[in-house]
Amino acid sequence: MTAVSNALWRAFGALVVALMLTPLALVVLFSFTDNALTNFPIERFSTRWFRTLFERAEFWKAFGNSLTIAGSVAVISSVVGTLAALALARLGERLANAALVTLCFPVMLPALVIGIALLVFFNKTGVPFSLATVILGHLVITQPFVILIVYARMVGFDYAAVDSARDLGASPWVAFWTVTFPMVSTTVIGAALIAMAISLDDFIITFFTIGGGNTLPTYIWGKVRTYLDPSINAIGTILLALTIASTVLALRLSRYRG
């Protein structure tokens, strides 16, 4: 009976995984076909839709905007998140946990609520919508992840080497750059790459805060609304490859076991 039960659970798990991965697999598959419609049978494989996509100036503009936003979010969130994690690690466990719960509150909210809140806030304060407002919006949802990852590393950090550097006359700034940062740099870089992956994928907050222009997710949305352009599959494949690559590298560098 136990063997049958285990087999049924494995089959159910395999079915769930298949249902989750099949749409992604189809996007990648149809991005490399010559079909004008995303249907079977596939006549032949081709890079036609990638070539078509790369000839469009609006795609490169959206791609550049996505990289600008994601890169800025990665840098800012890693700097601010590292400083916050260093401060939290020096607090008592009870105060640190309370601060982490507060800082992570935006992650618990639906992205739609955050997007509307940011839209109202920027409108009321007179801040013009631009890539800068998108970056600020993305920091709201990416910053908690960076803080949590770096804080998890700092909790078990051995401060003996830092204290020794201070005893030998190093300033706090010199001790940080010569002792602390080299020991946690891979974790910080990994956390920054996770923030970049989240930023690259975001649509809802970007939609409410960008004003004019496009990123890759909003560019895809614009194409879907007008007509089903086969090059959308190529964009999805590029976005999927960027997200997976940055996430895998981030998890490897940060040694995050979630």
Contents of the next structure:
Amino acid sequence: MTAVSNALWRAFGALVVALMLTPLALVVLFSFTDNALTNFPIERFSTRWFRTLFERAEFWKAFGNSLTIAGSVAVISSVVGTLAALALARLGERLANAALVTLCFPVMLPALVIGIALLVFFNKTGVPFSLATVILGHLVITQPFVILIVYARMVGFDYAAVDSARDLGASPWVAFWTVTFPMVSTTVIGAALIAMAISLDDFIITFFTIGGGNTLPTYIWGKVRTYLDPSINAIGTILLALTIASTVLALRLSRYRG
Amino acid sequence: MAADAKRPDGGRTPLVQLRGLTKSFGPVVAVRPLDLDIYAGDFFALLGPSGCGKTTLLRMIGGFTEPSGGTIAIDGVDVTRLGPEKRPTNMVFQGYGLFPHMTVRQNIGYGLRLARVAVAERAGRVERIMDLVRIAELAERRPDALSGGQAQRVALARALVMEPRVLLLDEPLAALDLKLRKQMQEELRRIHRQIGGTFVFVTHDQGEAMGLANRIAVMEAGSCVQEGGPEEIYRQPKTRFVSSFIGEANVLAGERRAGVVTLGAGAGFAEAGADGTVSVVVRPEDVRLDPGADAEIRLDGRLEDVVFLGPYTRYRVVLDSGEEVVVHAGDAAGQAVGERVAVGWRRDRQRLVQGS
Ligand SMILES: Nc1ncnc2c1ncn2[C@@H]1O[C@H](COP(=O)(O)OP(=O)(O)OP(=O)(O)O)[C@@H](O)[C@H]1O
Ligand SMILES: [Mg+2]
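What I would like now is the form predicted in complex with the partner chain, since the data block earlier showed the form predicted alone; can you produce it?
Shown next: the complete complex, the earlier chain at its head.
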């Protein structure tokens, strides 16, 4: 390939990345301005919008809800996902692959469809909407990720180590906590953080299953509909920071390379 | 017999008693109903080709695979239904199964920690066992920083430190290169001598079985076809399979009618037994070229190949029946390839087995 076409490809790549990142960069940029509207020119930088945000009780309520939900989703999906992955790994490759494909259906469905389906489901079964229904809703989409990630770790897992633990006097329970879990723990924690990032970000499923109250994304949505002030950018920045932090941590822990 | 002299029996009860032990995986019968006695102090080999059920048998003794039928008793106690953590056995797995998140010292101390052995005693026992298997300088390493031979020693130490009544080893040397394997064989013999325990190991390498064990059970397709000392198994193989699996053997087809055996290659002799096809098995070192008068069995053929191998020379003779006989002889006899030669052996050097 010639140098020119090489440069063109690079420019194209840079353009794509720029287009994808610009909105995010703008959100962050405007969250730190003094402007009363989200517009140029920027006259002064300040943390004013963060301060106004932090003064509002609804923000803290939504923030708390987001953390409760994301935390619960992370814990539940990693526990259930680890157990499921361990069971799948014992099942043999053929059956396990069939089960994985089935389990991954929710990931392929549009979130809107899942949201509406859950809404109808909880309605018909008479389950009252609450944070619990949101957690259940999020689990539908995070669970497959965790199972996939942990299952991938179990391929090539040294079962002789677990057998050795049993041989040396460990009950199945003790063998799990002293050998199996430490061997897969970084992967499990990584998967939990990814589940957390997905949960923090989700708007659609939350919207359909929360009933009353807000999470950060639905709080933004409410504000957008009433009065668009730059404190929304501040929330966006906070969400972005949380998501990036948990993803980066997850990738580092699961030793993701490229 | 020399190997038999070491054999502890004479009314003593075996340490490990397998009775009618069997295992099926769905339609696959991995181990057919099998009886086996292993005595205290034995260095016992389960020898057989790949897929004959050795690992399955060993795992049943260790408690990792539940038998489909039969019983396992250790020290007179029925352990058939006990989990591995409740058996007086310890196992060295083929892949070693070291704990990657622990140092060598922690790996070795793991079992003692679970058994709540006091810290001081635990440290002492770990030190002593590391000295015994010569890995003291590796104590603080993690398993991923060990060579194959070192990992092997750590796995051995981790099992030995528990002072098991029976130590089980699944193909302990298979992953090592030839030189290391020879070295570890010597080590294993030394360790067995030094601690005087009972070792049961699985191998598909007859040389390894002969070199290490004082008792060998030869397995074929899930059954134990012969059990005995190395010399007994070599000298008196019960089946053609055993004879050809253990060392090199010449096997000649024949037929028995009314107590007279006639070989397809020509010779005949009287030996009582049931009518039908038989095989004569004779070791290459027991066959003579141009045999003297003491050779009761004599056959004619053509010298096909001569290879000088140092301690002996290997002659390949094609008999007039088309069958081949290999001869190992210490002294070069001066025959040239292509010449007609006679081979022969003494009756007491051959084994007659039923079937072909
Ligand atoms: N978990 C299992 N499920 C189904 N079949 C099995 C299982 N384990 C072993 N087998 C079958 O049982 C038979 C004996 O297996 P085993 O592992 O005991 O053989 P082996 O003598 O140890 O062979 P190798 O020398 O290759 O290790 C084989 O046919 C094997 O395919
Ligand atoms: Mg095996």
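Keep in mind it's a predicted model, so treat the numbers as computed, not measured. The term rigid core refers to the maximal set of C-alpha atoms that superpose within 1.5 Å between the two forms. Residue numbers count along the first chain shown, from 1.
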When only the core is superposed, residue 8 shows a C-alpha shift between these two forms in angstrom of 2.4
